[in-house]
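First, one chain by itself in structure tokens, the form predicted on its own.
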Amino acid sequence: MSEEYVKLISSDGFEFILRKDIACISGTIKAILNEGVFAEAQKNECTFPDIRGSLLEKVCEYLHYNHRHKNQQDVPKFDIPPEMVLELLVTAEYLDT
């Protein structure tokens, strides 16, 4: 995999490939990938054993959303299904997004 991209792997085996600069909006992912001591940094992969695929997918959507709208005044609403709000809040806190 190119160094420009990273692979995020959920607990249920779903894989999401993102540009590294977008993934590193997350403070946790940035710390993992930018510290040369972690095997994840060498392979450009992060496995999250406590985050299921549907949550990690929403996180990836948010990271792209954040990147796309970071310097805008009128930012469109980011849609989060009500049944996902609590788990996503905990996941976002963990990932420092």
The other form holds:
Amino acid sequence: MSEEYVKLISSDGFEFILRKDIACISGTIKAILNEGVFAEAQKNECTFPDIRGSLLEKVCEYLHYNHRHKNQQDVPKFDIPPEMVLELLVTAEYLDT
Amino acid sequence: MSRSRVRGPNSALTEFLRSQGINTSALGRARPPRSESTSQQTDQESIASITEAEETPLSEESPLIETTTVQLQNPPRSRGRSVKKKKKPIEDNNNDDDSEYNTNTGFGRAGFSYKSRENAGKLDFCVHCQCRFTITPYSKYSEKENGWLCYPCSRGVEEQKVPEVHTRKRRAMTRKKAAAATMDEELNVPKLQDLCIRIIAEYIHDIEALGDIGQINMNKISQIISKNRSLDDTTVQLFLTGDQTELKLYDCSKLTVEALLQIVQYCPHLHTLHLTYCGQMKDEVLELYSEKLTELKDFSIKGAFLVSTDTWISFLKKRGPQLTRLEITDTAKVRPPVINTIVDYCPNLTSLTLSRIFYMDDECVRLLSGCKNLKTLRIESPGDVVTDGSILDVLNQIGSGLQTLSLAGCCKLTDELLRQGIGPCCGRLRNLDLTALSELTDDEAASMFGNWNIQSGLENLSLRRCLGLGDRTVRAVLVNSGHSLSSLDLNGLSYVTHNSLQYLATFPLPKLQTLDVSWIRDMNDKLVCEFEENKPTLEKLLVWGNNHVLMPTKRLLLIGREVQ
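Now show me the form predicted together with its partner chain, since the one above was the form predicted on its own.
After this comes the whole thing, all chains and molecules, with the earlier chain placed first.
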């Protein structure tokens, strides 16, 4: 099974390349990429003009953390610096994650 | 007054110091080597501070160390060498207080280091990753690498330092944590939103505004803050954004009258207002509510014991006509006149909950038969005696429209209620709560459920602590509503035997999600397995007090097992 990779692009031009199955832990990203008609789905790219690079990076970190510790009992703490927590909450709500 | 010139005898050391012009008054016990960090500063600064020390012997800094340093150091010096040299004079001067402060663990007050107190605010380069950062009182100093660590690097160090001590206490703690996690149902990886909300709740006092985070998340934050008891006059401001239509505060015990007044002043367009434990609410607050909340539909006030009867009446007269849902609990001031007002002035009421009302009695209940449009009626734990007669009156009048009925805690009710009330009158019922009705008997309940002509079947049934009920009732319930039940509570029914549990395990219950079989002695592991296999929709199984349930489950959430 070939592993597909997708690219997430932030508002300030940062590009994050990650595996498609991990990216699709986010409901919004999954919806965008799986809808065959959208240009995003065909190019396997998602642009987020409202999300800054630093926030998108934290989201990618969370997606990997989620994938790694799925169905585990004793998951380690996921650290979030307090300065970005409010914006991260809004972003997380938007991305359904 | 000038200092007296007369001085007593002194030790040789003091004499020596004075002759050198060194003032020891600023030297306390907690004098860490400031010179260590001095070495980290730019050479310019270090030279400046040393010259300062030379010129002003009465300075606050630790001149003892610096003066000796002056003798040894020549600018500019490489970091490694100067640190080594500085370590020597420290040891020479027997400043063994330093060693105490070399074992910093943790942040917060425990991690506060006097070492860095003086350096707070200075820019430095992390000795580990070479990034530029500002030293704070919580920064760590690394002995191994002889330098200050930035925040991410010091976190790494801290994690390595904490040793894994597998004592009995620690094992008990981890078991306790696992049990608590199961109770709170936090088994999987939490969502990013929930992680953020937890941190927000921790730092709630530092937040100025919540911003555009949506109603659901705001509600979650409100719940967590209330659980932490951090909801007070300052933090409540975060929830008052002006245009919101829903506000639910789960612990208003710290909110003063001013804050409660502010709620309405900032959010006049509320449709839904739920305030729990609002013990500080006075008459003036409710009066302002009755004036300002012109769009109020759903009003829930729990614990407002100071509000007087007259104020309740005037509030209900003004706002009653628009209310669709009303919930009042824990007050002694709601008496028959108030109930009368509810009936007269709230014609659009579809849901009414009156719990723990001190003067709730038959007279009050009888009046309620006037609320014709009720779909939900809860009369729970009345303070005074409520008997069958009044409830039957009510059910005869409005029972046919009820979808939810709760008579939890009305302990004096007997089988008559079932035979003449619920059975014949409540055909549309979906949710029934008969908690703590201990006078109900098994036979009567079984026959009621057997003969009950119910439209679509019960979805939620609670027979919690109806101690008289047993096997026959359980079977009758299953036959009656098994196809629609999603939550069944048989907590405390110790007369239920293995037979009916077996029957329960094999009976088709396509929608069952939650089952509570706590304190039923015959419950055991084999039955748990059967539940797990035969009931695919079952998610939660409560087994408090079932001492024959020992094994964990694979799929089900098992809560209350004695062994964890």
